[in-house]
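Presented as structure tokens, the chain that follows is alone, the form predicted alone.
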Amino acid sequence: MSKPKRVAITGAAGQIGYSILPRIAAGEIFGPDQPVVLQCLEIPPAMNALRGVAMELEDCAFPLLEGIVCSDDPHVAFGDADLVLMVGAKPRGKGMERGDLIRENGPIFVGQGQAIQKSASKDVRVVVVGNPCNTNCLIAMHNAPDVPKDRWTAMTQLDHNRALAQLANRASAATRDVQNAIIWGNHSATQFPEWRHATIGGKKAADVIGDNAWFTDHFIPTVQKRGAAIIEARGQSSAMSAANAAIDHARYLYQGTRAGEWTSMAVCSDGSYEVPEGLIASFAVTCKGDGTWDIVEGLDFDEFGRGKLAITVNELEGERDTVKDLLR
């Protein structure tokens, strides 16, 4: 077997971390022949819980798991990391506005970005899961200026998966038959889940479903507000589905997208689709399997779509301005 890949996970004892760690150890990101070392970061009060998680990982006896590191020091957890999954973030409290959450989480991602620059592998890839993930990614990226901007991504794969599921359900199809939905913009209630380029069984989704009002009145708000609906029903935020999406996101980076297909990732804009350069925004992307991605170019927008994209980009610009003092 090859040299182990070092995977750092922040918030590793939390609900998402608990769901994601065994799947990484089972080979779901890098494949069945790639050993891994899990490097788990937690805050000091959660270290006992993290040690319990490590015991469970040991008891699973995963053939690919060659080591477990547990630390409350980001420089230790990020040491020589090939992949960093930034899962840990302070959740929104009762009565807290989105801007308040951004300001609360900002300093965390300043410090962790600095630690990634100093301690991670020179070829590191970073996936930000903790919300608000687009702007948390922007903060961390700006505080690791020597790490190229194309190494940083934020997760809109959960929204993408939700969109695929909604299209499949409406068409009474299997999700495997649905391809090329797109999540544009922010991982928030302003995101634009777009169906015009999606296909179901090789046919245009719009033609298969044949109900434009369903797309605008049901599909978009359902995907936008799915997280809130899960909290209402479950009493807790998404964990299993978020962990699954993080695995999907990282697997696409390291195993690639299939020919003719794309997924959705929030990446550093190069100005494509008139999204201001430097914003962390979600686009349709393809992945080669070597940790790199490319924005899918040449997709057309109708007037409705351009308006929806403008709304979510405007929110991202406002979030950037909220944390401008944290951007080096």
Ligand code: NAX
Second form
Amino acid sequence: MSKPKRVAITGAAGQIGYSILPRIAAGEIFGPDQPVVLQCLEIPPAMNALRGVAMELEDCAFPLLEGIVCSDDPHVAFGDADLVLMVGAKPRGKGMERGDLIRENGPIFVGQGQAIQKSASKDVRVVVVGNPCNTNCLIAMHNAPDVPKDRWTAMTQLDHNRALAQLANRASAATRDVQNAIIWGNHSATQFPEWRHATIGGKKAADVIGDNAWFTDHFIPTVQKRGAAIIEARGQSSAMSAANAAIDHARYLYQGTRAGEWTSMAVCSDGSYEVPEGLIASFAVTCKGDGTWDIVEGLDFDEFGRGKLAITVNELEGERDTVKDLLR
Ligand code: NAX
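Please supply the corresponding structure for the form predicted in complex with the named molecule (the preceding block corresponds to the form predicted alone).
Below, the chain from earlier opens the complete complex, with every other chain and molecule after it.
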């Protein structure tokens, strides 16, 4: 067996943490031959709950799990970490605007970004899940200037999976037959879920479904507002599906996307599709499986799509302005 991969998870005692930890320990990110050490970070009031989660993990007797670290010190939790899943953040409180949430959570990502630079492995990869994930990722990246920009990603995989599921449902197909949807921009209600390049059973989704109004009037708003619909129905935000998406995202990084297929990931823009350089925005990406990703270039846009992309990029620029004092 090879040397264990060290995976740090922030907010590990939260609901996403509870769903994701056993799946990492079962080998779902790195495969069935790669041992792992889980390095869990929490805030002091949640440390007792975290210890309970660690006891449960022990009781699963996962063959690949070589150790569990529980700490409220980011330098300990991020120590030599190969992968950092930044899940921990404060939830949006009653009456709180998105801007308030950004200001509330931003400082967490300043300190944790600095701790990643100081303590994580030199080859670290980071996946930000805690909301607002694009801008939190931007803050952490700016506070770790020695960690190359291509190591930082934020999660739009859940939106991507939601898009695949909506297309499959509408076409009465299995999700495995649906490929190449795209989430553009921000993980927020302004995101642009795009179907024009998607295929169902190898044919264009638009032709299979044959109902253009469905895409604009149903598909886009359903994917954009799915998170709110889950909260309305369950009384709590998505956790199982969010953990599943984070597993998918990280597995693509380490095991690659399939030939001819892409996924959606928020990454540091290189100016592709006129998304301003340096913004953490979601694009279609392919992954080779060595921790790297490439933006899928050369996709064409129609007038409608250009307008939708502009709206979500505009929001990301506004968020960047809101936190500019936190960016170094
Ligand atoms: P929970 O409130 O259940 O758990 C969050 C955990 O983070 C808590 O245990 C809390 O003690 C901990 N925490 C808070 N501040 C921390 C800090 N400074 N350092 C370490 N831990 C800290 O939330 P959960 O449902 O697990 O969601 C976690 C985050 O994921 C939220 O920000 C949520 O908005 C975000 N989501 C992002 C999604 C995405 O697609 N990118 C989808 C799901 C989810 O809504």
